[in-house]
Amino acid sequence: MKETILPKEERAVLAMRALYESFGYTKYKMSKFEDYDLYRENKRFLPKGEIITFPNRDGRLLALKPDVTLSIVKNAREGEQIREYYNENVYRTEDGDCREIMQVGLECIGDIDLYSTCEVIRLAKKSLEILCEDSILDISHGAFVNGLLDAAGLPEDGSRRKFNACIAGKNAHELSELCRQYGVDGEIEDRLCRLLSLYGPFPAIAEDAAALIINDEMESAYQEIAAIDGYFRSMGEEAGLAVDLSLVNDMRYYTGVLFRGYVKGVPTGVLSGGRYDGLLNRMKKDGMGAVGFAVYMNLLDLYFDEGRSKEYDIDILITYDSGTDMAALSRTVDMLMGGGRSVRVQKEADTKLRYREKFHYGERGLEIRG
């Protein structure tokens, strides 16, 4: 019997999930659709864009899921431990257009300590290395940046998302513009400046991170990172792991702890997650913490293409004539198949269709058409 050979994909996906399971987390399943209420009262920890929505019978409002983690905090109750792991089409509107988008990913979720918090950042680092042995994760600390920001002064508005905005693009020139805006101290200003240029292996920067602290806030959560460091330091995986204390992510969701994922050949983050403990306390589960990460595998669409999705359709195209042995067609289509490669049959050829290589199947057998 001929081996099936999956695609990189779903071969990634199958190493992710054994791999969430070899740590004792369970699978969670959850249906297409929630009640709009839980995303609708939720709505500030949810991605932007519109909710799909449609009635249902009874006159209740339902939606397509835009977010698994919502469902599974829901069903969180005080006292439990929950691990468990996914791997669900989430739906989303991005330009108007909806989407369809497959995450995989884990929630840790009841009395979170360290421990707790490097077991979920180094199955993300695992993650990634399933995917990319070239790949790098970035770890941050909402705590630093809220700190110096409270230091400045600045309200809970929309002043801070600026200044997250111009701290994640680390850009200093547009930043200095916002101090001078919002009246910001100069030696406020100067560390927040300093702050872009911060990243490498914590042992690298952990001076001139030190120098930057100017409260407890800031101090604690420069005391977790370094314990987390530590963690990996011990274990020697320390490998493919980064401090950068310019990413702020989205800092409505993410409360600690918080770390972006990369793989070479995919110029943006293709995995996300972090502590946040503010969901849990909106939807009172009081006294639990949660942390997690998504892979977004939508975003990995052309590395596991290897890049050819973008010139090709399919590797190989066959068209046949009426008489054609079927079996023998079905045979040669076979031996083709060997190595990975796509190959499409049909009568005509479609001028729309982008492929590597053309034959057509005749009484001759096999002829090389382009």
Given for the second form:
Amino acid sequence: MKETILPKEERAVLAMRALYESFGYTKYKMSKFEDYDLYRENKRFLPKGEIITFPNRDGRLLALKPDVTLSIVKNAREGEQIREYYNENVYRTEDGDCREIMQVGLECIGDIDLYSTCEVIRLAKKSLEILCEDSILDISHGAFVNGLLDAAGLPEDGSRRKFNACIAGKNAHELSELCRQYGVDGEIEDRLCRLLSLYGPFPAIAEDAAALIINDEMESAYQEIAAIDGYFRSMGEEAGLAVDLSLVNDMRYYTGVLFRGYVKGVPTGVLSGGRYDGLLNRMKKDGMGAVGFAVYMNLLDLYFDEGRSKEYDIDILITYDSGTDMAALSRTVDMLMGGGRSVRVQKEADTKLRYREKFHYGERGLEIRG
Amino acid sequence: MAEKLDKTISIALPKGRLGEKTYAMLEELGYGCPGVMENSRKLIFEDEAATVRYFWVKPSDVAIYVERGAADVGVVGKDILLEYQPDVYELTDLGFGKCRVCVAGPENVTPNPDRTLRIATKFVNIPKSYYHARSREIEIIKLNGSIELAPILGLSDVIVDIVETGTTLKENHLEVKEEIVPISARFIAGKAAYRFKNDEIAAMNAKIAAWLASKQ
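Now the other one: the form predicted together with its partner chain, given that the block above is the form predicted alone.
To see the whole picture, the full complex is given below, headed by that same chain.
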């Protein structure tokens, strides 16, 4: 099959796989099914949506896998250095409908330092560039917002979720209201609200971001973002990289750098990733770190214009008479196919089929027919 | 065209008074566009310099247009945001279009707390989360209009609806029992649009904030 026949997202998957392989990542293949308990214990790590479950013959509850990362982490052994990517379908229900979602992702687990973090972010950025020439990768750091919420004296309970929802929605007016409700100091309230509008290339916001720092947690988060940005600048690859400090995620899992990717034409993030040492801690993989990302290929199917409408089903239709020399007809078909065109042969034309050209193969060979 | 649209901000306006008020504000801020306020069958309006592009949509659809990227920004009542929870940025509280989502019922009648509370409403999620938090068992009767009729005909015990002045309630011998949440118009932006047109959207939001400050 010629590569150009593949839909854009399938071509992108092939290119991404080649990219990850060239960086020494190996393919992780998993079964469609996994014990439900794995997901039940880590439900908050999973994206929204219900898990599709069913009992097996022993009465054990199985799930159609809603995620791949948890399985990779589950199988990681202490001291192991994992560099794996996957291209799997995951399953969940959204608004009551069962969905199959194609996901491509990459995980880097083990001893994670700045180099491995930058490598994963670089691969995320290159993945976006494969999907679309106009893309943006936002980076943030969970500890930056968390440090500010710590300084606000908020307990680690449902209240943080309310604050995080306002921060992620860049909703300064309701964030102020929440601060008043929870008796947050006016100075911290002001910093929280200022954080929401900080968006852009790191040098453009660095000064304003530095002015928000109030404790060591925020300082070290800031330094990590600065180091990552510095790495991309020294590689000459900073175009399309932005900092969005309002990007937050569940701190129980995502403990460090966070990133999200956008491509032109898709209204929501198509790539999501970050440092998730918290998950490894919860799964008793002591002393191991992890950073990775997933690309939601289903969004591309929904929003990419290419191939959305089709002018023709096939290029050429050939009809023929009974008693036609079959070998001669086949040779003609082979010849016409040579230019990469699709050729369908059937006795009669049908009215639904849309074709560019129509021929009839009769006694005198190929004739043009309407 | 595609290149021109790169910097054009698409704005979804809610049909009706809220949209008219929004357009008046944006016009004052330099985002005027000929024809928008004329009563015509035209669907999309664009100014000559192609800085803005407007279209009128049903108020409850504004958030969908913005969430799905058909519009970059829009103005929508907080009730719609609470009801549909769209994945958008809620950048500014515009302070106009003020009203309240309330529980209302027949005057001088208190629904029996022993019974499941039957609620007629066009909202589903707002009353659900409100009563869920209070551990009250409810039955939602989803209606699309003339909500006030429901308790009068015994279809429901109460209604959950938007109350602006309370005149309609009074005329039907209904009264506000509880206020669920105060509502006003919000300026929202799509998540991808916020990135790919950040300069334009940030500038528009800053102008709106300055306009609001000047009105206070």
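Only the largest set of C-alpha atoms that superpose within 1.5 Å between the two forms is called the rigid core. Positions refer to the first chain, counted from 1. Just so it is clear, the structure is predicted and the values come from calculations on it, not from any experiment.
- A movement of the C-alpha atom of residue 33 falling short of 2 angstroms is seen between the two forms when the two forms are aligned on their rigid core.
- Superposition of the core reveals a Cα shift of less than 2 Å for residue 68 between the two forms.
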